[in-house]
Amino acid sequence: MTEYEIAKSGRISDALSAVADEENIDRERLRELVAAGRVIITGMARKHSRIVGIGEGLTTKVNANIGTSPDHTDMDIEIEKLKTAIDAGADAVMDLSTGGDIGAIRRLVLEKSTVPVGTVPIYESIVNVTRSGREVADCKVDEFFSVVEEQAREGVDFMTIHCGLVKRLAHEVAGRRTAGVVSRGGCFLLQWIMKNKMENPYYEHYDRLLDIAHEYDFALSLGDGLRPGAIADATDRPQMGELLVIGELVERAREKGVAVFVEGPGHVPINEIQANMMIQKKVCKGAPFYVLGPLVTDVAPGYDHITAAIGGAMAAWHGADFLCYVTPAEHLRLPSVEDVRDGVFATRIAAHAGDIGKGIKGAAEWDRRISRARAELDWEKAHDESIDPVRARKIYDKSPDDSEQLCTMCGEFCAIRGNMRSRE
C-alpha cells in the first residue's frame, strides 16, 4: 500500500508520526489530511533520508534545483552544491541534469541526500533520443516511460511530468504569448505534439504512469508546461486550460491510490497572486500547490532570488504549500555554489513570511525569540536565531562595537540602550 491508501484505511504509519512530530500536528488530524489528499509524505524510498510533508497545515517547504546542463557537466560541483542547498535549510532538492552521465550524477545525488530527491524525467529522455542522433519528436512512447520506471526503482522520491499539455492546448499557445513556452519539459512536449500531430503520451497514457509511481509509491508532481515565464502572461487561457486539465489528473491519481501535487506559475504580477492560489486549490480539490517563486516582475536580472522571494511569501500566504527556490543567476547561467546558498535562503524567508500571514503554529514565536534576544541586546542569542547564524556574525563582527553590546548603526545613540535606561 502507499502512505496515502494507509492514511484512507484509518492507519497510521510511522513516516506519518513523524512528520506529525516535527510539524507539531495531532496524528489523526495529519493523518485526515493525508488521506483527503491535501497533504503528501515523501522521502521514505531512501533510509537516510529526511521525511517530509507537505500541504495544508503544514510549515511551508522549500526546493532547490541543482543539476548539470550540456556546457558544465562537473559531478563535483553538483554534489557541492546539493550539500550547500541542504546545509542553508533546503527541504528537498531535485536533479535536473541534462549534461554529462545523468543516470550516474542522480544515482550519486540519491546517494548523498539526506532530504527528498525530485526530477523530470522527460529531460532524460530527450537527451537519449538527441544523444543517439534522433529528434525530440523520434522519442517513443515506451521510452518516456521506462525512464520513469528507472528512476523510481532507483529511489526518486517524486516527479514532475507535464501531462496536462494535451494536444488542443498545444495549438492554442503556439504564437500567442510574449514569452511563449518557457518551461522546458513543456517545450519538449509541445514539439513532440506538433510534429507527431498526437496527444501527450503523459495524458494519453496517464494510466501506465499511476501504475508506475503506485508501484514504488512516488509522490507524482503534475508539472505546468504552459506556465507562465513573462508577467503578461500569467493567468492565461493556456495556463488556466492546463489547470484545469491537472484538476482532473488530481482525482485520477487519488483514485488510484498515488500521492499527488500541483506544480504552479511561474512569472505572475503582484495582484494576481492570490487569484492564482485560490483557483489551485479550488480545481485541484486541495492538493497540495507547488510553485516556481512566483516572479512578481521580469525585469530584475542577478536579482531574481528577490523577485521570487516576494511572490513566495505572498503565495504561500495564500496557500501555496512548496516553494521552489530562485537564484540569482535565473534568467543569465546555470546557478553557482553560492547562487544556490543565496536562493535557499531568500525562499527561505518567503516561506517563513507566508507561514506567519498563515497562522502555522509556532512560526510567530520564533520572531519573538530573536526581538526578545535585540530587545536585552544579547548578540549572540540574536545570532544563534538568525535565518543565517553565519552571515549575522560576519555582518556584525566586520564593524565591532568597542563597547561589544552596541552596533555601529546607532552607536551611543542606541534606542535599546535608551529603553534599558529608562527602565533603571
Given for the second form:
There are 2 protein chains.
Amino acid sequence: MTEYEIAKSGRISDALSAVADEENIDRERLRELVAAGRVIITGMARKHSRIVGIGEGLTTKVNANIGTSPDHTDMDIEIEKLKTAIDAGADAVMDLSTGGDIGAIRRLVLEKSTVPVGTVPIYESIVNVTRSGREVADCKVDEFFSVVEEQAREGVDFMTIHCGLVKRLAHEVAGRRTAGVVSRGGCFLLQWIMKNKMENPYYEHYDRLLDIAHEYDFALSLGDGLRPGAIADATDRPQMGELLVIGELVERAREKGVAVFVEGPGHVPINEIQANMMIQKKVCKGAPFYVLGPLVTDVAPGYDHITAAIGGAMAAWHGADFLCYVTPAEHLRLPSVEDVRDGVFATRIAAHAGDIGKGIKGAAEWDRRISRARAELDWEKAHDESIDPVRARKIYDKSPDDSEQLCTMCGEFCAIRGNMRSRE
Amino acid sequence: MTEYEIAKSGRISDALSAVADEENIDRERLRELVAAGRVIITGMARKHSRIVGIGEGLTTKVNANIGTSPDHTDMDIEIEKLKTAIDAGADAVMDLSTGGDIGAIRRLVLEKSTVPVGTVPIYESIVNVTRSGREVADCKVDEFFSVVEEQAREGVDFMTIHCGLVKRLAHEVAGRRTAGVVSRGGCFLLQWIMKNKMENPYYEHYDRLLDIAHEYDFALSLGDGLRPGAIADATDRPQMGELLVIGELVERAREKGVAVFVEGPGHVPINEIQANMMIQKKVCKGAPFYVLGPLVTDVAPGYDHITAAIGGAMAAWHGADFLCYVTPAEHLRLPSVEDVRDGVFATRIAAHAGDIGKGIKGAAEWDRRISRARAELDWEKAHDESIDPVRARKIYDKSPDDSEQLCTMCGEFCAIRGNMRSRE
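The structure above corresponds to the form predicted on its own; please provide the structure of the form predicted together with another copy of the chain.
What follows is the whole complex; the chain from before opens it.
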C-alpha cells in the first residue's frame, strides 16, 4: 500500500505521524488531508531523508534545483550545491542533471541528500537518445518508461512528468506565443509529438506510469510543459488547456492510489496570480500546487530570485503549497553555489510571507520573536532569530562608540532607544 | 502661484508638460489629476533636476535614501551613493544625514542631484539641539521651523514632516506595541510631546508650515511617525489614527494651495496590504501614497530589499504611487554604495511589477520586448532590454561550445532552440 492508500484506509503511518509532529497539526486531521489528496507525504524512499508533507494547512515548502548541464558537469560542485541548499533550509531538491554521468550524479545526490529528491526523468531519456546519435523524436516509448522505473528503484521521491501536454495542445501552442514553450521537458515532448505525429507517450500510457508510481510509492508531479515563459503568455488557452487535462489525470492517479501534485507557472503578472491559484485548486480538486516562481516580470534577469519572491509570496498566500526556487542566474547561466544560497533564502522569505498571509499556525510568531528582540536592542537574539543569522551578522555594523550596541544606520539617533527614553 | 494652483487655475505649465510627455499621458488629463491633488509635480526647485510626476495614472516612482549617520560621516561616499542611485534609475533621493556637516552635505546633494531631493527637516533641528548639549525635548518651536525654511530656500523639492502624530496618539502608542515607534522623526516627536506635555509643534503650527511650503512651492510629504515596525503592529489603532489625522491635513494643505502626498507603512503582512492602500486613498482623498516597503515579514534582515519588493509590488499594484527603497542593510547598518544599487533595482522591479498589474500604459510592452529577444535567442538585445544590463551581462555565461550562444543553464538542451526545431 502507498502512503496515500494507508491514509485512505484510516490508518496513521509513522511517516504521517512525523509530518504531523513537525507541522504541529493534529494527526487525524492530517490523515484526512492526505486521504483527500490535499497533502502528499514524501521522503520515505531513503532512510536518511527527512519526511516532508506538502499541501493544504501545512507550511509552504521550498525546492532547490541542482544538477549539471552539458557545459558544466562537475559532480563535486553539484554536491556542494546540494549541501548549500539543505543548509539554507530547502525542503526538497531536484536533480535536473543533463551533463556528465547523469546516473552517477543522481545516485550520489540520493546518497547524500537528507531531504526528498525529485527528478525529471525525460531528461535522462532524451540525453541517452541524443548521445546515441539519434534525435529527440527517435526516443522509444520503452526508453521513456525504463528511465522512470530505474530512477524509482534508486529511491527518487518525486518525479515531474509532463503528462498533460497532449497532442492537440502541442498544435495549439506551436508558433502562437511570445516565448513559446520554455519547459525543457515540455519542449522535448513538443518535438517528439510534432515529428512523430503521435500522442504524448506519458499521456497515452498514463496507466503504465501510475503502475510504476504505485509500486515504488513515489509522488507524481504533473509537470506544466506549457507554463508561460513570458508574462504576455500567462493564463493563455494552452496553459489553461493543459491544466484541465492535468485535472483529469489527478483523478486517475487518485483512483489508482498514487499521490500526486501539480506543477504550475511560470511568468505571471501580479494581477493574475490569485486567479491562477484558485483555478488550479478547483480544477485539480485540491491537489498540492507546486509553482515555479511565478515571476511577475520578464525584465529583470540577474534579479529573478526577487521577481520570483514577489510572485511566490502571493502564490503561497493564495494557496500554493510548494515553491520551486529561482536563482539570480535564471535565464543567464547554470546557478553557482552562491546563486543556490541566494535562491533558497529568497524563496524561503516568499514562503514565510505567504504562510503569514494564509494564517499557518506559528508563522507570525517567528516575526514576533525577532521584533521583540529588536525592541529590546538584543542584537544577539535578533541575529539568532534571523532567517540567515550568518548573513545578518556579516552585514551588521555596530556603532563604534556605543556601548548599547546601536547599528550605524541611526547610531545615537536610534528610534528604538528613543522609545525607551520617551518612557523614562 | 504653486504648480498645484496653476493646475487648479486651468493652465498647463512647462513642468506639467514635461511630465505629460515623459509619462505619455494627455496634458489636460494630467492637469486635472494635479488640480485634484491626485498627482504632484516635483523637481522645479533646481534647474538641473528632472521634473517628476507622482500619483494616479503615472508610473510608480522610486526613492533612494542616502545620507550620513553619526558613525559614518564621509561626504564623498554619500555623493557616490547619490550617483549610484540615480544611475540605477531612482526617480528621487532623500538626504537623511544626521552626522557631520549636515548643511554642507545637503547643499552638495542639491548641487549634484539630477532628480528631486527630499529631506526630513526634524533631523537637522534635533541634531542642532543635541550638539548644543540640550535634549530632544528642549527643541524650540522656532528651531523646528527655521530649518524648514532654510532647507526650502536651498532648493529642497519635498520634505517629510510628521504632522499627524498628535499628542493623544503619542499617549496611545506608548509602550503598547511590539516594536514601538520606529520612525526616527516620529520618535523625536514622541519624546518631545511626552516630556513637554505639549501638542506636536508641526500640527499645532501647521498653517505656518503650509505658508512656508506655499512660498517655496515644495511638496509636503505627511510622514507616518507611527508606521508599524513589526508586522504584529500593522494596521493597529495608532497607525490608523494617525492616517485619519493626515487625511484632515491633506485637505487643509489643498485649501492653502500646497501640493501634498502621504507617507505610509512600514511592516505589513501580505494579507493587509491591499486594505492599507485602499484606506489611504479613501481617507486622503486620492493624495499620492509614498510607502516605505511595505516589508511583509520581520525575519529577514540582510534580505529586506526582497521583503520590501514583495510588499512594494503589491502596494504599487493596489495604488501606491511612490516606493521608498529598502536596502539589504536595513535594520543592520547604514547602507553601502553596493547596498544602494541593490536597493534601487529591487524597488524598481517592484514598481514595474505593480505598474503591469495596474495597467500603466507601456509597462507590459517592456516585458514583451525582452521576451521577444529571448525567443529569438538575441542575447545582445535581451541584455540591452534588461533592467540592469551590466548585471545581466556579468552573470550571463555563454555555452562554451555553442555558436548559437546558448546559456549554460541548458546548453544544447535549450527549450527555446527546441521550439525552433519543432517548427522545422
